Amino acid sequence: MKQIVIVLLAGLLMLSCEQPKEKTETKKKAEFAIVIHGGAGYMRRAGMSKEREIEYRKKLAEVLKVGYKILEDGGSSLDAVEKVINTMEDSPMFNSGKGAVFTGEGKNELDASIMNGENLEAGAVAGVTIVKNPVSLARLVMEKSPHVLLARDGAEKFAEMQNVELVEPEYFYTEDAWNALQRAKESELKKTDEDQSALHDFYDSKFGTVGCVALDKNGNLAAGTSTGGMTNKKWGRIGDSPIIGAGTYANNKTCGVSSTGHGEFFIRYAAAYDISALMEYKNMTVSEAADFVVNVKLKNAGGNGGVIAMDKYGNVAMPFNTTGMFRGYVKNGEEPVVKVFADE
C-alpha cells in the first residue's frame, strides 16, 4: 500500500513540474496593427448626447488612421505610437495634452511614457507644464538620456534641451476640465458619507488617459501613453500613465499594454507587467492575461479602469470593469473598429 501512495505522489510531482503545454489558440500574423484607448469610465448612452459620441467615434477612427496610414509605409511601431498618441493630445477631447484636468491648485500637469518592445528601452515624463507633447519628450528621454523617467522642472529642462515644442500653461485650459475642477471642490466640501462616496464616484467617471499599442512590419511592438492625471489631484500626485510596468509595457516576446484607470491600483499590481508575465510564464493568451488583470485581480482590489493589449501576432484585447472606454483597433486589409460602451 505504501508502495501504491509512493507511485502516486511521485506521478503527481511530477505532473506539477510539468511546463504548460504550448496554445494553439494564435492567430495568423498580422503584417501589421494598431490598438487605442481614449480612457475608461462611467459613460453611460443615456448621460451622453448622441451628437457627442459620434463625436468620440469619429475622432477615434481619425487617429486610427493616423497610425494605421505609418505602419502601412513601413513605419516604425515607436513612429506610429507617438504620432496617434500626438493627435489625441492634440484634442481638447481626451485627458491628455490640451484636455487635461486640472490639479486641486489650478493647474495642469502632464504625464507621459513609451516603451520600445524590441529591446525594452522606455522613456517617461511626469508632471509637466509646458510641454505641448508629452509623449514625444518621453521618446527623447529614452533616446536621448541614459535615465527612464524625468519628472517636472528637470524634466522641462531637458525639453529646451533637446528643442522640444513649448507652450504657455494657459495653452491646456478648456472650459470642460475648469468647469469639473469646480464640481470636484465643491463636492470635496461634502463631508456625510453618502457624498464622499458620490466624491468618488466623481473621481472615478473622469478617467481620459490616452494610449496606443502598436505592432509594425518588422515583428517590433511598442506601447505609450498619455495623461493629464485626475482631476483636483494634491500634492503632485503622480498616477501610473509614466510608470513602465503599470501604465505602459512593451515586449516582442509577449505584448504591448497601455492602462487607463486608477492609476493606484495599476501602480500596486504593477498591471501592465502583470499581462506580460501571465503570457510568458503561465501561457495565456493576450486576452485571457489582459481578462484576468483587469477584471479579477484589478476589480477585486476595488481598481476601476481598463487596459489596451496586443500580442506579438496581432490579436488584441481592450477589457475594462467601467461601463465604457474609448476604444479602437484596425489590422492589415480590414476594417477599423471603434467603440464606446460595454454592451459593444
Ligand code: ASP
Given for the second form:
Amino acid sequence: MKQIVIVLLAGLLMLSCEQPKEKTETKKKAEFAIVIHGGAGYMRRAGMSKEREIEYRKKLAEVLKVGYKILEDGGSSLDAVEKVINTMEDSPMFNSGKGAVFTGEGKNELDASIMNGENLEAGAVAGVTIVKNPVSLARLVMEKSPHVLLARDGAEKFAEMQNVELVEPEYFYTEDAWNALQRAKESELKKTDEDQSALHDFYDSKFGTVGCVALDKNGNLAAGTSTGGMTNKKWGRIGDSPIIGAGTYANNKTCGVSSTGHGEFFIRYAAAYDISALMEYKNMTVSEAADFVVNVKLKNAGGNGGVIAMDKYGNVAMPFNTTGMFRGYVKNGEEPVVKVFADE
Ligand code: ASP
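If the structure you just shared is the form predicted alone, then what does the corresponding form predicted in complex with this ligand look like?
Below is the entire complex, every chain and molecule, led by the chain shown above.
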C-alpha cells in the first residue's frame, strides 16, 4: 500500500513539474518591429555564389535599417512598409520594380498592394508598366480613390493624375530577368502538351517578390507586397500580390501578412486572410497560423512559397515550404536578423 502511495505521489509530482509546451510567442509588446521578404524559391547554397549571398544579406540588412529608422522616429507602419518596399523596388536584385521578371510577350507588368491594419483600408494595382514604384501607387489608390484595385491603363491614368514618378518601360529591364525569360521559353518549347500543365515549374528558377509588415509605436500594423509576377506569364495574368487576402493582409486585431510564391495557390486558398482568420476564430498564435497555412494547406495542395507575418505584439513568423526565402526582421532595441536558406 505504502509503495502504491509513493508511486502515485511521484507521478503527481512529475505531472506538476511537466514543462508547459514551449511557446515562442510573447504578449509583451514590442514598441515597434518590421519584417521583410525578398521572395521564396528553390535557392541552394551550392547554386549561389558566396559573393551573391553576401550581397543579398547586405541588401536585406540595409532595407531593414530604412524601416527601423522610420519607425524609431515615430513614423507610421504604412510609411515604413511603403519606403522599405520602394528600396527593394529600386534594386535590380529583386523581382519588383527594376529587375522585375518578363511576361511571355517580353514586357514587365507589375503588381502591388498595401493594407492598413488600423482600419482595414487597402489599395492595389495590377499590370502597370510605367510606374516606377507600384506600391506607392497602391497606397494612393487606398488614400486618394474610392476603389481598392486598379489595373493596367486605368491605373496608369490614375498614376498620371497623382503625379507619381513614371518611367519608360525599358527602365525595368535587367539582363538576368531577360535571360530567365529566354530559358523559360526554351524549356516551354521542349515540353509536351501534357507537360504544359507543369508550367508552374517556373517557380524553380525565379524568386524575388518583395514584401514587408510593420508595427509602429501607435500599435498599428501595415503590410505590403510588390512583384513582377512570374516569368513568361501570359494573357494578362495577375498573381496574388495585388489581391487583398491572398498576397497581402493586415488587421490590428490579428496580424499583418505578405506572401510570396506560386500566386494561383495563394489566391485560391486566400492565404493571407486565412492566417488572420485562424488567429481570430481559432485563437492560434501567428506562428501556428502561418505555419499551418504554408506547411499544411498550401504544401498539401502543391502551392510553393512562403509568408512573413507579424502580430500586434511584434511576434514574427516567416514560414516557407521551398528551400529558401530571403527574409529578415528587427525589433526595437534588438539586432536585425537576416536569413536566406531553410536550415538557418
Ligand atoms: N506571388 C507572385 C506571383 O505569383 C510571385 C512570387 O512571389 O514569386 O505573382
